[in-house]
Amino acid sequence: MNWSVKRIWTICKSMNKKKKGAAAIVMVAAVTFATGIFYTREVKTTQTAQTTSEKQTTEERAEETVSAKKIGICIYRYDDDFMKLITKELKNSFIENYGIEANDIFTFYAEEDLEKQQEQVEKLMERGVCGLIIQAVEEAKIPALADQCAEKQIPVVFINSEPTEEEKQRWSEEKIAASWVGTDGRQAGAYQGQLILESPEHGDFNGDGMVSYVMIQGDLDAEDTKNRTEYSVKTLTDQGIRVQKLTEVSGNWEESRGKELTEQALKRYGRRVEVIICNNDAMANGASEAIQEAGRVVGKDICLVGVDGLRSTVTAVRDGNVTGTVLNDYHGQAKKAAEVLMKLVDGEHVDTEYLIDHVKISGNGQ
């Protein structure tokens, strides 16, 4: 899929104003795996009514059985705009399509600390949660908390961070209440390479038959850095382009980083340096910077693409500061996850794993 900024943007501003109307930015279809659980509570309440119509003796108790959902979220850490818009949009499906009180949603951000982050989700099982959305801090680490549920009977959805096959099999065989969405790195790889190729001289800007790149990655452990990094490269070579891999470094998806990798790029390199390719926009959004400040010019001497979509990157390629960006769908994964947990919380069956589409976003029309 690719839309042109123009549009992408016009879907940007709507979305603040109508949350639902972002559904039209990728049109996703999946079926269902799983079991549930559902709580109920006493409460007890105390009523003490004393009106000129209706006489009643001073205190009346009655006990009332209501039905209450709690959702629990956990996300690896807090200062991660991708995240945050995820989360956003969680909360906001689950209090709008599923009538859940925003005062029994809870989110726990764990700052990179996967013991922190099974203490969030054991005292959110003590609060009485129903389901629990889990953004891993460690993919390594996935089996232990979805054993972690397993043993309390509380349905998961892990979202972002993928376990491996091998896990989602076992949830299969086990018959343990999670399930996984998600997006394919490689797609997202993929694209960014169509966006290169798409620019002028597909790179090769100083006509050397040769594209010099930088790649800045995310996490070395994430499955989505390895696989962003493969498919964006491979996607240029499998079209006969020649490459050279200046430099590759991590920038922990960080927009400080970023900047300062790419200043450290540019200053070692030079002209050399004809493609940078980020895992992600706030890194991109960093190089962006550091571009503009070294006096290169996004279009005419340098390409520079990115992953996830953010507003703010959608805007630096609709002014030219960005060649392209690939829509990792917040909205989507947020709505499916949401869906998905809900229906394992009802007892319904679900797949091991839903894929939500990338979109590809240019500033040439495409």
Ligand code: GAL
Given for the second form:
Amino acid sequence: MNWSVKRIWTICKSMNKKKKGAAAIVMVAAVTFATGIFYTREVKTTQTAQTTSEKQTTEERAEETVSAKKIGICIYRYDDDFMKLITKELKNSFIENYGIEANDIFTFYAEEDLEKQQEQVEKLMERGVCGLIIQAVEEAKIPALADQCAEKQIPVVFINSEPTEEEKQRWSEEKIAASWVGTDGRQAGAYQGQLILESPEHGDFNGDGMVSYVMIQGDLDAEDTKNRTEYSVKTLTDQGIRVQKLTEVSGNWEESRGKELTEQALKRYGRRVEVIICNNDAMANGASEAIQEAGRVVGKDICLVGVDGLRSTVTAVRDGNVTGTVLNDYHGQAKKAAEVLMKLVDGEHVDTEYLIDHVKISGNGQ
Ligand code: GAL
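For comparison with the form predicted on its own, provide the form predicted together with this ligand.
Below is the whole assembly, all chains and molecules, this chain first.
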């Protein structure tokens, strides 16, 4: 799938308006719900002589109130623009689609500390959450987190960080109430490769018959990093393009690192740098700043691609400062994750994996 930046922009704008309307509806609903709870409690304490059926109704309603669902969300760190978007969408989805109260959604950030994340999971279970959404600090620790939840019989949906095939198989064999909602990093990488192929001279600006590139990677332990890196380059070589890797370094998904590493690469390799491939948009935004400061011009002598579809990057694509990006559909992922978790909470069967498609965003109207 390939969307022009104009189309994405229009959708972003219209989504905001809708969100405002939805927020107003949620507020009205929250007030109505709160009034209902108050009424239920008041009836129980003031009516002494009630018939059995009246009493039963009151008790049932009181019980309904007590069993209000609480949800826990665990995210690897706070300072990550993409994860902020997905977290916001998750909360919206639980509130708007499942009537969960905002106060009953607890979000914890682990600041990239696995032990801290495990403690947070424990704390949330003690608080009585009926289900958890976890973005694991380390993909290798997903089995331990899944076991931690299974021990207390709390359903869990992992997002973003990817479990292995064996782990998903284990959930199904051992009937662990767990699932994963994420994306295929190979697809994101392939779209980045296509964006480069579609750019002027397919990135071979100096016409030496070779595309010389700099790869700025995310967290080196993440499957997304490996797959996006591999498939962006593979898409070029599969088309018979000769490539030369100048350098490949991790910027840990961070904008400031993206800028620093690009500055270093441009200083060291100068005009030899024709393409900069960033595993995400935050780093691409940093790279874009460094490119402009070095007097280089995207589309004329350099090509720059990212992944995520952050609003700031989509704007930069529109303005010609980034060649293109790939929408990492946070809205779709959040909606699906909330849906799968609520199904698990209701004891329904779910698959162990749900993949949400990426969308290519280029500035050339394709
Ligand atoms: C990726 C996303 C990055 C970063 C990372 C965290 O999917 O593209 O920007 O948020 O997840 O694991």
